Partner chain sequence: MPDTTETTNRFDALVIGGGIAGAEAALNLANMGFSVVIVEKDLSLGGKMIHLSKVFPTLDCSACITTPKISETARHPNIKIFTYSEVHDIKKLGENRFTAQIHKKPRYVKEDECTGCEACEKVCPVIVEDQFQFDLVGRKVAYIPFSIANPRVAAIDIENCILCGACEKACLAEAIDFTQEMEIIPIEIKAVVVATGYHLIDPVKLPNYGYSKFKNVVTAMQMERQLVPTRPFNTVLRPKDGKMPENIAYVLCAGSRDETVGNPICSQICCMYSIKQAQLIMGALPMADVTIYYLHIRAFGKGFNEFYLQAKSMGVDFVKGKVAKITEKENGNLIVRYEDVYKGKVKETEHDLVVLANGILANDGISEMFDGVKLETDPFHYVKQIDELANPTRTSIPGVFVAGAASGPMDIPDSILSAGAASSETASYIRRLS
Amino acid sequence: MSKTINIIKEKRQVTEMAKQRRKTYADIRKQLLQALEEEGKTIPELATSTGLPIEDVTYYLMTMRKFGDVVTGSVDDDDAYFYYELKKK
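Output structure of the single chain, in the form predicted alone:
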């Protein structure tokens, strides 16, 4: 089995674009995790605290939600945005 995996790894090289996207994801994930350490925040609050565009926060936050890093909490007082929190492990 491992021989097959090694052959596949040799034939399929990871592109520079894929490596860069992975690095970007890791950097933004770290920023969002740090912003959520103390309390849950809405997407606009996360955009403000990290300085990232709101569409980037939305994209990466939904990816993190999909992979179980964050969970959706309650709705804010205006019923406009959900709060997102770190998933308790």
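Here, rigid core means the biggest group of C-alpha atoms that superpose within 1.5 Å across both forms. Just so it is clear, the structure is predicted and the values come from calculations on it, not from any experiment. Positions refer to the first chain, counted from 1. What changes on going to the form predicted together with the partner chain:
- Core-superposed comparison between the two forms: the Cα of K11 travels 2 Å or more.
Output the structure of the form predicted together with the partner chain; the preceding block shows the form predicted alone.
Next up is only this chain, free of partner chains and other molecules.
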């Protein structure tokens, strides 16, 4: 079957915003996956190790959790932040 994507490609332009969104997610996902490779980390720890704004870490990490890249671990000693770990595949 020929794919319908080829038909729409002739009619529609991909927006710069959409391209940027793909790139941002791919970049941030890669950074977070790398930062979690060794051990689980809390969101502030991830923000420190990646240098990303903390609200971006929360948003993208929770999105990755939704899509099964990351799982929630235990809570820290102050009962304030959870550790997040890579999902064992």
